[in-house]
Amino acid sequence: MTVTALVTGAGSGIGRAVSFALAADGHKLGLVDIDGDRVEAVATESIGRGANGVVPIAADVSSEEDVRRCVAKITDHLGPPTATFANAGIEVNGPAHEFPLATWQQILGVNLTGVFLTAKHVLRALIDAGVGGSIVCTGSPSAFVGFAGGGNAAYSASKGGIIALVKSLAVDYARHGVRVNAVVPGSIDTPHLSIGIPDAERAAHLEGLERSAGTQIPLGRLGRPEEVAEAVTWLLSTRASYVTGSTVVCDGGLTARSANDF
């Protein structure tokens, strides 16, 4: 059955799969990007993988007004999104002693309030329309566990804020039939990997991520996008209908693994 999916983030890596696997399904798709060049590229490609219909939006999800009118413009176009991937998301680092507030507000404001903003008007939209639907928001290993390198306190706080999120409107929105549910990607062979190294850099870096892979994932490799993409389109899906609540790890293992080998 052809659905409307709504995917922010959608210009590159895991949302941009995202898009690409439910394209090839034949849905309908609005897809939402900071970058509009990004998403109108991606919107592009959709369509020749088989969606049946494509709205690309540039907007920022920390903007009420943006969101409003994305969520709008899409039911508007495509029919209410049923099918929603809250992805959108950023990351800074710094020791907590020295992070700015600034920063610090502009990463929950995108990562946290991004999601929330995304889920109020596409629970509004659905409601008004009398329809179910599925949202799916991307969480992090780091709501879970710190991690080794540091700095990270504040992309933390956003993703363990998105985690208590989705169980609370799993709970209050189930009576009308919306399912909400986390994804957690691991390590993916995405451009966010990259963030903060110099282009010059980039190649060595991806290279020492691949070796520390081989001994610290237990199924030894980087993920890609397109297996992150495979849970997500399962959760936005009716396959997934008895699942609500829950967080679905993607991760190869990394969360499992205890540090000390004894």
Ligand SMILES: NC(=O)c1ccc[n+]([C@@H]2O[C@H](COP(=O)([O-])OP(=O)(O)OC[C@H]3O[C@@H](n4cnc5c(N)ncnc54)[C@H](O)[C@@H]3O)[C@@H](O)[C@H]2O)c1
The other form holds:
Amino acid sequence: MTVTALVTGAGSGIGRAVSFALAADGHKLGLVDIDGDRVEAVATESIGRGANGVVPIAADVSSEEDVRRCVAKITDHLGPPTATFANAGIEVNGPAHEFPLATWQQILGVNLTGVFLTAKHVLRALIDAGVGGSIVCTGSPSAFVGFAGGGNAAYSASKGGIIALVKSLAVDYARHGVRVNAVVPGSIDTPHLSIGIPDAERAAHLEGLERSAGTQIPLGRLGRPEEVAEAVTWLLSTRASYVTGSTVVCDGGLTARSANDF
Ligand SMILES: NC(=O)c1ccc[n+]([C@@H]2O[C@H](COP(=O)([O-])OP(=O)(O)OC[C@H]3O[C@@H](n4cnc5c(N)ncnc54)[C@H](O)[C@@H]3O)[C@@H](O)[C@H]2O)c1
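After the form predicted on its own, can we look at the form predicted in complex with the ligand?
So here's everything in the complex, that chain up top.
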């Protein structure tokens, strides 16, 4: 069955891969990203891959006005989004005792408030239309464990908040026929992994990450965005009809492993 899907952070990485997977299944897509050029490019390619209509929108998920506009436009053109991937996220790291409040608020604003606003306006559109649906939100292993690399306080707090939000929304909206789940990608080979790394150092940085993945991740490698998309499209579909309030971890075993070897 063709559904209307809304994907935030659709312009790159995991959001882009999920958009293409949904396009290949012939769904209608409302694609949202703060980067207008990137979301237009993904929209064009999604049509080529089989999407049954695409509405690309440049918007900031941390702005309620932007999110309200996105959901209204997608609902008007494609129908209410019964499959939503609330995924847009950013990461800035640094030691908590030196971390600027403005940066903390920016991370929480995009990652946690952005997911809340997306869910809020989608839920309202679904309730108004009298239909159920599925919402998948992007968490992170840092919601559950402190990263050995450190400096992850704001990002991990935002992702921990998402896991709690998902459970709360799942309970509240089950009676409306809306399932709400989280996907937890591990180290996935997207531009996100090189945030803050100067262009000139990017290749060496990625090589280092691949090397550490070989020893620290049980499956021995970084993940691919398409592998996360498999989990997300399953959660979005009716194949996951009895799954709500859950967390699907797609991390190659990263969070299953303790560094202790005694
Ligand atoms: N790549 C990983 O290893 C990894 C691991 C765990 C969790 N995640 C999470 O997965 C999600 C997607 O990350 P990715 O790896 O695809 O990163 P990415 O940087 O490739 O893509 C993120 C997209 O979000 C968009 N975006 C950023 N701020 C936005 C805003 N305010 N409003 C709308 N769009 C915005 C960016 O323009 C970009 O296109 C994020 O929530 C990230 O925290 C990624």
